[in-house]
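Encoded as structure tokens, the following chain is the form predicted alone, with no partner shown.
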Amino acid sequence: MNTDVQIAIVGSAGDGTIAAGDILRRAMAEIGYRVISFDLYPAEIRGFGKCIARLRVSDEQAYSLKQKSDILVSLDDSHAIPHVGEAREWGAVIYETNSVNPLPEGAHLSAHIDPGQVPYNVPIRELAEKSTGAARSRNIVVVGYIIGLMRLPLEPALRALTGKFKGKGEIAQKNEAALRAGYEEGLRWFRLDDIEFGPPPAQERGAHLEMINGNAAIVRGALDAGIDTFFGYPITPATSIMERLASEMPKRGARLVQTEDEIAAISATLGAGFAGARAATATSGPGLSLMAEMLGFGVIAEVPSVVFVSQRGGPSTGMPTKHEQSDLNMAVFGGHGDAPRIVIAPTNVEGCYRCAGRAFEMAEAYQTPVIVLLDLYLSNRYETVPFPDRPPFEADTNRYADTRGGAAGFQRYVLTADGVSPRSTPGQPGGMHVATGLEHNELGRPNDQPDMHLAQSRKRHEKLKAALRHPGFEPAKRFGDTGAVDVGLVAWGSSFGECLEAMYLAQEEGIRCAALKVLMISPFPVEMATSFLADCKEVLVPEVNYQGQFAGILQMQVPRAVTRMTRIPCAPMRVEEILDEIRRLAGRVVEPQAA
């Protein structure tokens, strides 16, 4: 039996919404299911606003939440009402049985229930003050009763519990009481709807699963990958990066300084890095706009520095809380003049973890800033990772002159046939030289001359290219079926989740399809996707912005018509929609018959 269960609950900012599917998700991360979770919740103050805790359990793989749920439970029914659609046919309906307050016609969620639907009335409020004494608790309440009635074992969400409240004695008691009486009214339900957890997955070999989000990831890789330094300024939603780093780096000797503005940030990044330490900073789209021009004193003085981006609604301080894929070309292009960089964009939580490390490596490797480019919908969404036993990453790629002997004149920036020229730190003997913004010849002393311009332009382009065949790194993958395709798609960042669930779909339909996920944005990967899309009789592009920005790159780098699939839903896109305009590609859109 094959488990794919999701679940949503609904309810209003202080309903504890958020609170009780992290509790979920985390007791079923440790029963040993895979699990992938998105919250969305709104930007006012508590006691104001909708918040929606959504995750999708299952014994294999997921990457991207459904379009419809298996279970709703309303913690609010003037929230909860206009997602009652959102529950799939026979899926369970969770509300709760009566009001404190008389209610006007229509306000109560069962008149609002589908007849398809598998109500189930439960008395939330009363268990909730019969256990603990107040009605605070409902949220755990709803946990309880929905592992009761899937016949799931209580101790994983009891030892969540545990570790959300540790240390908070009485409300931790009062909490368990209420978590087991929602548990035991669970047990005494019939499930009548058709849904089923069957057995968890077997572990990997070698690795071990972690519920983590996409921030947690980023700071999981910089760590594992040796950070040293980490300069920050607080901005939605990069902000955890720098949290979670301030608690871990002291622990491990490396240091982290919350600077007065993001122009500090990328400065003082820079000045470590060129020190020879690994440096780091993380912002959002505003921040990264104030930092354009050190990022282009970093290309032209060849310094190693990462910058995780987390991209939110835009332009100016847009929609902090809302999710959007608007700055790529901010990240690809921004700055004056030509300052190429190394830009990555992870898919997943995992590739989180995988391009925080490697963004080190490459930084160190090819002597530029690297530039790691997320999204609010993977800073915040939780998964089920495999972290290796070890770290992978490399401990150091420099390129380290041997400047012992002291000779006179170290050409810090001579040209070389791979464009990375040998470096120093202050203080090696020998290996004095100038680092500038200036235009400069191989020493770094400043020059003007066109064809030395031209030379060090050239050097500082080509030595990137490198980057596309770096060890550990794929800068594009393909899915789905090889050779010659009805339609392929290109995707990057979170949306290829929703495009590889589109394309699976698709090809159970018998639609040939198939799937790019580009990583590496900058350097682009222009063979791989040449290749791929002259296999496609039709290329399909969707992201979450409103320009096209990925397809103009793609379009950039490979001349060929592709459909544009561009939403901003202030939200993931929708798996049905891709796969409805996948149908309209290949031809079998449906005609309505006539009545």
Given for the second form:
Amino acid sequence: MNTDVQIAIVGSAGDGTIAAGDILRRAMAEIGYRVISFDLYPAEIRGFGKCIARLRVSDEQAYSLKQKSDILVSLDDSHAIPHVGEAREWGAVIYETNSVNPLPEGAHLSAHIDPGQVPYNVPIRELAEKSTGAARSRNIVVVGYIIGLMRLPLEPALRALTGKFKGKGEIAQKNEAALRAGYEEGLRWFRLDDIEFGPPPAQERGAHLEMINGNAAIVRGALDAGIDTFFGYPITPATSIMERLASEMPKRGARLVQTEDEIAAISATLGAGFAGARAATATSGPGLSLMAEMLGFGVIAEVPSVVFVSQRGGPSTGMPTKHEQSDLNMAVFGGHGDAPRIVIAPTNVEGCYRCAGRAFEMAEAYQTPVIVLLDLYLSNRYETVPFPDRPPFEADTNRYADTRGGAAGFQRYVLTADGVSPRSTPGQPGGMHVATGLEHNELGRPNDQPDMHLAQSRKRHEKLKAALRHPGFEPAKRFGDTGAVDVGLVAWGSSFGECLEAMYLAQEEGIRCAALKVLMISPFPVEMATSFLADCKEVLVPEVNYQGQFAGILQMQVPRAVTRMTRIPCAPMRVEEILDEIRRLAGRVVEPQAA
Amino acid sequence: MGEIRPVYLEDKLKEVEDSGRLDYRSKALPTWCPGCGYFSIVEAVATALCELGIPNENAVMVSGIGCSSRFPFFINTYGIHTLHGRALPSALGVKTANPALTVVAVGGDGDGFAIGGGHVPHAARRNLDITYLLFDNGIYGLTKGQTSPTSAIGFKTPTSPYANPDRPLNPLLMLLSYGASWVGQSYAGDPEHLRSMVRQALEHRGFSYLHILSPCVTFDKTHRTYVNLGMQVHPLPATHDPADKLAAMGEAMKNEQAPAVGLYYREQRPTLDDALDALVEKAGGEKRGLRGGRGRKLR
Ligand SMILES: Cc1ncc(C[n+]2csc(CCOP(=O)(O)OP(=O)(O)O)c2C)c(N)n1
Ligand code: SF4
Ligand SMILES: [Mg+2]
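Given the form predicted alone, corresponding form predicted in complex with its partner chain:
In what comes next, the whole complex appears, and the chain from above leads the way.
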């Protein structure tokens, strides 16, 4: 039996909607299911304080949410009514018997349920009041109700509840009472045959499952890779990376400083990298713009450094709380001069962890700035991640120079076969040199002769190619049908999840379909992309920006016609839309969507 | 009248060689214009590092961009020649990564107070344990003589051909109010004084700011010349108490007429390193002996 259930809870800001979703997803993760979850907060939605918590529970890690939810809960009918259609046919719609305020005709959710949807009319408020003496715990009642209705064990939810409101005495007791009241009520009702929770999947050995969001996964990766210093300046949606590091780094004797701006943050990061530290900063588009000049310095002076970038709507201040993937060009090309750098973009939360750790390895191994590109959706979305019990990252990937007896002057930028010059760090006798942003010779002395400029430019470009074969890192990966396909999707970053979902649905409809996930965008995995594209009759490149920035890079590297699918809905791309595009490219007739 | 004894070049060379301070000079000869005030700063820093017995590999010279910022190339230690205005935040990174290093930030008046002006207050208030040597020639030397934030009102340059309309900053007063824990001024035309001030600045634990007046002999023939500075520069009054911040501010304000050299202000207070170590302790973490170099010990 396969478990694949999506639950959506709709309410207004004061209802504890997000908290209910959080308890539920933690409980599901504790039972052992895999979860993916993304919330919408008032700041992200037009209107008055509407909140939606969505979680998809399955036995294999899902890559995106589904278009339709199996269970839809209303904590506030005025907000939930427009979303009733989100519940699938034969899906459950759970709502309040007696609204908090008397409602005019038609304002009650019951009037909007489609035939085919299964209504669950629950006295949520009454249960809350009876069990706790107040209506406040309606959200907790609902959590209990769903767990009872689905015949799931209550203990994990209890633990999630105490974990969330730990040590709050009376409140904790009331919450527990509310949870139990909802649970008992749920048990009294017939479970829908159509919505099934099978036994949770077996746990992976040597790993433990945790539910975590993208930014927290970045932090875990950085800590597991032994980050020494972090310098940063707050900016949505990257701030929580810095906030978490601020509490975690001192516990490990590592150092974090909040700088006066992003220019200082990247300068200090490079200063620390020069001194031999594993150094990182985190920012969003506006901060990355400010860092552009200094990143160029990191490239020419060959200083290891890691920059985590979580994109949001742009340009300029743009839309700080909206999702977008429009800083790719900036990350890959930003700044002046020929300034190659490594850019990797994880596609899910587990990927955030791996990319963060590998970024430090790559920065040291190839002596370069490494940008890890996330976006608001990935930063904030929760997934269950099987964390390995032993971190998979190398603690030191430097190539050190032996500088003993080096009286003649240390050749910091000596030309080598693979372009990586053994380095020295301050404190190392005989390794003295100056790292400069001026073009330089092997000694690091300013030099603007054409031969030297060519040799050093070539070195800086060529050395990065080895990153495509970095141990433990796949720069690109193919999914779906093997061999020739009708439609091939090429996708990057968080959009890949929706693409993969759409690909599976297309396959179910009999369309031969495959998807290429591109994790490393600079340097570009040209060979893999070329052989993938050769298999595709039609190529679809969906991404959340106006210009089709990734498609542009793809076509620059592998010239051929592709269909750009660019959408800027200020939210993740819709699976349905991608599926329609696939159908169209496969020559299927596509019904126009109802407005 | 005592007997006049000839000085032989050979003896002088031997004296310099024996002092060991040449070990702190790199093989690259300074590329500055003959007569530029910056030469004496190289000499002062090399001498101070030598006198303090700091091993070459344990010092890092960090600079921005400008004639002055070429400095790290002429000293035989580690160095970073970063971007215009970014010496201080880069130094923050070096020092935070490896607190055992002696870190010296250097740069010009444009580098420090125009493009990089936003960083100065923060290095000072944090009491970042580095020395900041500000080479003030009142001009943009490297870009061939434009107006700087410390140029005098009325100064004519290629970007202010009629007259500079802006009044100059008062860096000493700024640094005092920013919270620098050591503030001093010296003059490139007085190498003895400069040497002693650089040494004191290096010895200070905390953020030491040394403002060095230095003529740009190529692009300023009228204002900050050796002749003019020679007449204006005078020592701080012998009665000045460097523990008295208000008095220091008063003296700094007088600079707008004629610059006084010497130690304006000095205080001892916890450095950024101290504060970060305290955080580690508070968090129950273990203090790492060494962050930079990842396993490489100093000395
Ligand atoms: C971002 C940037 N803007 C402008 C410049 C050009 N530039 C180089 S040095 C300099 C001014 C140098 O003046 P100062 O800092 O006083 O140093 P000095 O040469 O006088 O020692 C300028 C404007 C640059 N290198 N980078
Ligand atoms: S241009 Fe001026 S500041 Fe620059 S080296 Fe020449 S004299 Fe010195
Ligand atoms: Mg100047």
